[in-house]
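Coming up is one lone chain in structure tokens, specifically the form predicted alone.
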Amino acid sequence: MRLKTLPSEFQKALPILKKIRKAGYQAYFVGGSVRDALLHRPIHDVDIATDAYPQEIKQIFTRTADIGIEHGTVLVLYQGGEYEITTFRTEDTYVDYRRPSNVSFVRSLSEDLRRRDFTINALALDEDGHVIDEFTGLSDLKQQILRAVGQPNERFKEDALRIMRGFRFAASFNFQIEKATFAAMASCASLLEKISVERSFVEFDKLLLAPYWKHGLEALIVSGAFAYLPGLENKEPELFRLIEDLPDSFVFTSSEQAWAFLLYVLNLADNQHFLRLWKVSNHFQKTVLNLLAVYSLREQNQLDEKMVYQYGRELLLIVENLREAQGLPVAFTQIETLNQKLPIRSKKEMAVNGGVLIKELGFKSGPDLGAVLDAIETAIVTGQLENSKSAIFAYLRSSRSDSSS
């Protein structure tokens, strides 16, 4: 097979391509920048193999870096590009399912493109618009099959994290998964608890963010492999629940949203010990959390200034969105005119702050001082008290003779 037309990111690094043969070498596009070429998806990142050793690389072009050399990927920095070139390579036995105790770098690209994942991406591309399909790619393509290259146990043995990539490619693509390759999936899912909590959650998040996301998390429900992600065990009816909660036609707008709901149908008893499980930052952890607040007052009916004040405009039409996915009643406009109408954004608004109710009217410093602030700030956002510092030092007045009375 052969592409007419290159797509632009292929030609901007034809260059590359063309420099690495006029020095005697091989060198082509591979992995998932040709698989997205031919499915006429957007192309992220120009990944090139070559039988050119790193030092040959580095002879090559002037401008390198080494920013993975152990395992043959040098960056060549050209004509305004970054771009990884790694050379063809074989690995030996993976120690802990995750990394090749030894990788041997070779002149053939048929031994390169047979260590891959997928046979999806498996492909390699030439200058000339050549496709080079050693392992049924192209025909899995077409038949929207995801297929592990060779054995697949031996594929998922090597490297866990597939399993997590190949329900995540599911999801994106919306391919099925082939037979022998699901249960080498499912037979192998154990071994995701070898794998590092962060880079499960990177697969994890995409496949929620996927397009196709109930496709591939009903995939990796049936195969039992969610089963050995942080604090699902036993969470089966739930997830499905996260499945059956939403139209078919509903993608999550931000991970934040698509981990709020997640937590939403879960129902635990402690929502940040299941983030921290999953080691998110703390500033994630915070936003999703808070969806689950809004999300809860919602169920509630409530909504109001200080609703909006406290949460902010977009996290509460963040959780409109998963109302309307539900057939839920929403309150969009609502929200925009309660956002439009506050006298203020923040604290840092208030016309007085702690000092100068120390100065001028003999506050201390301390734990009351902080519930005056709290109070005038609430009275302000209800619009009970004007945003002025005479107005705010009569409020004080007359509460203090209140108290006194």
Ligand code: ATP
Given for the second form:
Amino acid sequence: MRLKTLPSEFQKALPILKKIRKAGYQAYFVGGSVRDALLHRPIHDVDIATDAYPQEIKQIFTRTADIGIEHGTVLVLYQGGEYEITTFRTEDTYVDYRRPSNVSFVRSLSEDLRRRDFTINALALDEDGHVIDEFTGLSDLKQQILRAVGQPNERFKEDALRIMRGFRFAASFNFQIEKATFAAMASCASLLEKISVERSFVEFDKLLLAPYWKHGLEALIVSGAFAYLPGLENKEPELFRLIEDLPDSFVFTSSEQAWAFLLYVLNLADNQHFLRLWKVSNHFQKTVLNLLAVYSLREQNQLDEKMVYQYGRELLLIVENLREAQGLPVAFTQIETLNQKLPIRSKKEMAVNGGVLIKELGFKSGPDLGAVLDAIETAIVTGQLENSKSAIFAYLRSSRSDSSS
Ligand code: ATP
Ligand code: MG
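Previous: the form predicted alone; requested now: the form predicted in complex with the ligand:
After this comes the whole thing, all chains and molecules, with the earlier chain placed first.
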């Protein structure tokens, strides 16, 4: 098969293939970008495979960076674009089902394609637009089938992350997982425990954000593989609720939203513990926990200026979007109105601070001062107190005389 017109991303990178060829080596576009081009999907990274060794690539191009030279990858900067150029390789010995312990460079494209995970990811494209298809990738793309390259059991044992990638690709493209591939994903699932949590997170997160996430998640549940992911053992009924509680057309708008809803259905005693198991950043944790807090406040029908001030408009809208999907009453306009009416957005915008109160009114620093500042903040946010120095001073004088009388 031949692509008559190459997508612009490939056109732009074509001079790189030609340059490598001119130097006497082979060079092809490979991997996800070829798959995405054939699916008429947007292309993100144009990856190039070659029989030239990294040092040889570095001699061909003037601007390069060593980003993974031990795995054979050199980054080439060319006319505003960045391209990963990787030497054809096999990954022969695997330790711990994690990562290849030994990368061997090879001089043949076929061998390089053989080590790739799924047939749709094992396609290559040459500079004339010819598709090199040695593992039924083209027909699998056409029939929307996700199939492991070679012996599925062996491939998942070599690298168990491929199991998660499989569910993720099913979710991205709505492909059916081929029977033997699926059986191997299920039977090798316990090896997921050997994979670093960070790598599993990336794939699970991509799965949840994918357009056909329900399809991918259902496969993950039915295969039993979910049980080997952090904190998800025995959570089959809850995970099914995730699928059932949202309409088929629903797509999560952010990772934080997806993970908050996951936690909502899981209904755990300790949400923070779960997020720590997944080793997410503190910032991510905080956002997810705040989303959950807002979600439960909204379940109790609460909404006021203090909530908008404390959590911020964006967070509330993310929760409202989930409520809308579930057919619950929503308050988008009320949130916007409350937000527009907020006299301040943060403590910093208050007309006084601790320093001013100490200097001008003789307050002492310490917890009492903090409490006074909090009270001022609340009074301003709820519209009881004007945000001006004179109004705040008057308020403090009257509350001082209240307490002394
Ligand atoms: P995405 O669109 O998410 O980038 P991708 O298929 O391009 O998907 P990458 O992680 O960018 O995924 O990897 C590029 C290519 O490298 C894949 O298409 C596949 O051929 C190969 N590959 C990546 N990870 C693995 C793996 N764990 N095992 C085997 N081959 C892999
Ligand atoms: Mg990619």
